[in-house]
Each structure stands twice: as C-alpha cells, then as structure tokens.
Amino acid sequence: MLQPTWLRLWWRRSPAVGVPAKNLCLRKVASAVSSRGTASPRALNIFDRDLKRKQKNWAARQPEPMKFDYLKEEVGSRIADRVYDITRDFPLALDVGCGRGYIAQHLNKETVGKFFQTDIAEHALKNTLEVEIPTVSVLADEEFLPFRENTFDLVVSSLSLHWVNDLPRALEQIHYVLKPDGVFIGAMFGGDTLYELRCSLQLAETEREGGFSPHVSPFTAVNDLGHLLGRAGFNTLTVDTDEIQVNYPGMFELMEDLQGMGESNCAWNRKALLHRDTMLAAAAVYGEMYRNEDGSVPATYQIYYMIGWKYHDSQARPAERGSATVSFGELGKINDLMSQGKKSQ
C-alpha cells in the first residue's frame, strides 16, 4: 500500500547512479505533436489534448515535482523490472510518454544503451531525471510518432497511454518503430481505478444538483487490451493487472495529488465546475463509505500491463493444426500406463 509523500512501498529497485545533466540533450519535433485540439480521422475525440499538455506542463513547473511522482515512480519500476526478467540487452530504446522519467531511473546502461523519451509536455522533457544511461528527449505526441520503421529493440510506456484518443493507433505506430523481434512493455490505468472517487461525486451530484456528469476520465477495460495489441500486430501476448492502493487524509488531498501528477480530467465531456457545496458532500460521502480505521481514506489505482512481441522467424511458433500425434483423450490414461510401467520393473 502506498502513503503519498510519506511512501510505503511493497518493494523497490534501488535507483540508478546519476549522471550530469548536461549530458541530457533535449530535441524538439514540432512536427510530432498534433495540432491543437485534433485526433486521427477515424478516432473518437475523447479528450482535449491540448488541455492535457497544459496540465502536464504545469505539474512539471511546480516547486516540489517529485512530492507526487510516487505512484509513476512505483509504476516504472515495475515496468523496469519486467524488462529485467527479459535475459537480453537493448541496444536503443524509446519510452513514449515519459513525463519525468520515471521509467529510465530503474534501467541501467548494462541493459539499456541508448533511450529515447518522448512526451507532449516540453517542461516534463526539461525536468526529467537523471540517469546513467545516454538519453534523448524528443517532444512528440504518442499518436504521432516521428521514427522510421524497425528503429527500436525496446519500447517501454507507463501511465500514459490511457490518454489518448485513439490507442489503436498508438499501438499501431509502437509496432511500426519496434524492429522484428523487439518487444513492448505498457502499462496503463485500468477501468477500476479510483472507483471510490467516481461513486462519492456520483451519489453527492445526483443529491444535490439531481444529476451526475462523468468526473472520472473513462478507461480501456482489460478484456480489449489483448484485442487491441493483436490487433496492431503484436504476438506472444501478456496482459495482466494489478491494484496500488494509496491512503489519503481524505479527498481533497486526493484530488490535489491527481492535479499534481498531472492527471485531472481532460474529456471533451467533463463538467467545468463543481458547485462547493455538492465537493463538501462528496468528501463526506468518502468518508462514510471508504475510511479506514485510521481516518485516512483509500483510493484505488488499477494497472494493467502488458506485454507484445514483434514478429521474427526465430520466435516460437505453434505447431499446424492436426499436427498432433497424442489426442487428449489419451491423456487421461496416463496414471494407468505409468502404474503399469512400475509393477512390470
């Protein structure tokens, strides 16, 4: 369980040993990001992303940044941890939606050569953190990728992808640059996450103002994902979640960390203001319904992660259909074959 500022972690890599910041090269690609307020042709127009580059520039500009890199520290390094469990090294690696870095401080240069970090925040770029490995940041939109094809052995997201407005695409363009056999490792918000803030707005708006809008900017649900990452092309799919619960003094703290990370509501939908008596109502409702014994109150973070391969002719493939010599049927009848082979010895 993790305390904002006061961080209780299950477990964590120790970070990596720093380099000086001068050796960070920061490369703006106008052409990367999208233009103000545009999506795909073929893409839902879900969020404002010009409003969520704003709200990241600002967490990115504020006095004490890493008092809410928290939860992203924790997640990009378990991130980093999945790409330890993989017994190779990457020569040039691309991290799309960096924010500050948070994936890039859990790697090392033994297993990473070169890494890319891309964002659509040119402040987060500026404030990224240091590490050992040689990094360039490039300021670029996740849907817009501006690399050539079979660029990447690696490609790493964490936390930034639930933000975009046609996730199709961004995993289409994560395939494009990915050399064959280079594999993906993302992880994103899932469809549970904060799920307590969601039901308290819901029940105080509905009281006070006889109605409810959304609040909770909406998520991908889990068993689309895999759909998704076939679909773009990927192969030897994982895809598997997790919950990181933080306790809070109560809502209004939440709230300020979210606006903090950088992750306050952005959808087109949104409701630009809450009246003061329906956000009292609604703290209360947390309370009542969520406290824990300490008076803190919970706030659920579900993550799915997951992991894609691109295809290569040296990866295992399965074997043709009707190419089996045993059935199972045949299967069941092995504790009597085995037994049999025992009374004959």
Contents of the next structure:
Amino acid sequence: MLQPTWLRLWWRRSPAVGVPAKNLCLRKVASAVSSRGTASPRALNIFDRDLKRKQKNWAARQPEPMKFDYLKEEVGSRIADRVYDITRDFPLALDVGCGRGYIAQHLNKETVGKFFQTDIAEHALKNTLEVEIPTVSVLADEEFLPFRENTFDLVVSSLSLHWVNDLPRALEQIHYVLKPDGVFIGAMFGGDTLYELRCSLQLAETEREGGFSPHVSPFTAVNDLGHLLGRAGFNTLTVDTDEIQVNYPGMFELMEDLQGMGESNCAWNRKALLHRDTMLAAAAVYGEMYRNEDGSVPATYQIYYMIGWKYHDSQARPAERGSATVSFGELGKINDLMSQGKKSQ
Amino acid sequence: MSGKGAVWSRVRSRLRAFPERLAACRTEATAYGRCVQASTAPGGRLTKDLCAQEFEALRSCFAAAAKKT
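Please show me the structure of the same protein in the form predicted together with its partner chain, now that we have looked at it in the form predicted alone.
Next comes the full complex, and the chain you just saw is listed first.
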C-alpha cells in the first residue's frame, strides 16, 4: 500500500522540479514554435526575443523617441538610396523589423506602390512616422513572416536582423516571400560595431572582478553573410560595408543612447548585473584608450549592406564555357572591336 | 522596469549623475586608464586588482564629488 502514495507524491512533484511554472509554459511555446516548418539543423537560441520585444516597446514609448533615432535614420536613408539605384519600381514592398519606419519616409510613391511594415514591437508600429506611401503595419517576428510565397517585389530590412536567433531561416523566409526577380536589400551590424565599448568593458571587468562576460552581442562576419545569402537561395549578391562613427561625451551617454534605441543586450548568456565600480572603471578606460582630441569618445558602428535577388529567367547568367568570341589578349584593341561591333549592327 | 518604476527611476537618476562626477576626476581616471592600457602592451598581463591603487584614488575622488553635489 506504500507504493501508490509514493507514486502520487512523485507525480505531483515532477512538473515543478527546478523550474517555476511560468518558465515551463514559455519553454513549451518556444519548442512548439521552432518545430514548425524546417528549422536549421543547428538552430541556435542566443537571444531572448521576448525581452527584445519588451525593450523595443519600452524604447518606443519613451517621451522623445526621435532623440535616439539618428543612427537608424541614417542607415534607413542609405538603404533608400540603394532602392533608388535600382531602376525599377516596386508595387509591393516589405520592411522587416521596421522600428518606427525609417526607410519608408525616404521613399516616394513612384518607386514603391504599397509598403508593408513588420516589427515585433507593437508600440513601435503604433508610433510610425508619417509617410506618403500607403502602409500596412503587421506585428510579426522576423523569423516567422506571415506572408504567402511570391508576394513581394522588394524586401528591405534595416538593423534588425542582428537580434534574430536563426539567421539562415530568417533569410530563407525572406527569399520565400519574394517574387521571382524580386530583390532583398538589408543592413546589419558588422563585427567591428562597438568594439571600443566591448574592449573597455572587458578590460575593466578583468581588472576589477577577475573575469569578464560578454556585454555586446555577437555579430555576423562578412564572409558568413555571403554564405548565408547564397544558402538561402539568393542570386547576384552584393555585400558592402560602411562605418559610422558617432562621438559621445562619455561611455555612460553611449550606453544610455543604446538603451534608448532599443538595442540593449538580450542574449541569454548576459550577466544580470554590471557593478558600479566596473562601470566607472570601464568609463575611465574608454576615455583614456579611445578619446578624441576634443575629449569626446567615439563609438564605431560597422554596417554591412547586402543586396540579393531571387532567381528569374530574365536575369543575366554566366556564359557557357568555350563560348567566348574574343580573347583577353586583344583587350588593348577593345575600342576598335567595339566600333566594329557597332558597324556590323 | 516593473510596477511604478520607483526603484528603477531612483537608480537611473543616480546613474545620470555619473558623467559629471567622472568629469571632475579627470586626472585619476586618466591615471587608471593608462595603467590598464599599459597592461595590454605585448608582454603585459591583466590580472585582478592590477591597478587597485589607481582605482581607489578614482573611487575616493568620485565619492568626494558625489558628496559635494
């Protein structure tokens, strides 16, 4: 008769062992979501997406959100430049991780007919900037785009893919929703971003506490970006890099601005606490190691811009081997060759 | 960032005073920064409390600046 009671005790205790109830539910939801469709074989879970949504909501609800918009505005305008460089107009476009809509305000009605903006933070979508293009705001995660295949002529993404857990899958989703001969233009933070902050915190934490933990999230390397885009199925890739350096009075102002942008750390392996002593030490090290002449400190943002096309028959393909009509040795006479070609036409 | 945010805003307001107090301790901060930077030179090793003296000077200057304001 002892056995049944023992079994009952065991059954009541096991759901709560070590894990509080609310975390149990979270874990269940996370696993259900990642098993949907085909996750990459090494699907990583680096970032706490729920916390990132809370941080972005908080940032969007600040009294003066435009105070922290300078970086995203600048990158948004550069992406819009690249859209204009393509001599085509796009009836239907999508902005993945739009924030308050930094790209849409630089585009005009002739280039983009209708604009879909998605973000994980609802407050950011509620406070989007005024644009002349008709827009539709959709609350969606970058990894789970709720659109059908072959929907969009243009997909843009500005500075939001660096918080995505499964980047190969996100790029595959973008490729999926693009029409054939559609283009994806994206901007992501690169490996050198905030290296001054990373180094200062590392050195200060080592000196003060004897070890250090990562405070700046990991970024994609430029070679990996090319591989990822190719793996997702994009053609005719272009990746170029740009560095924006912003000067701040000190490290504390930089950290406050990063938080105001909604770019606070949300990696699972982050340390919950940063001691005041360590912060003070890091600010001193930052100021001494990287200071400009006028006393301000720089922060580097390295941006990778990528352009990828979805395959279409009309796109240029590499020529067949052995189909050359002219040899490289005749490169010096190229003017004559071209004028001959024009005459024969 | 929960509830009324009383604790969080109090901590944040204290943190906002850090930059000006740090500006008042420019020499100590430079000395500490130089000490840490010297350890990053080839052949140097950064260990815990390598620059403890400079940091104590910085911290006492910082506390004095806090008392003044």
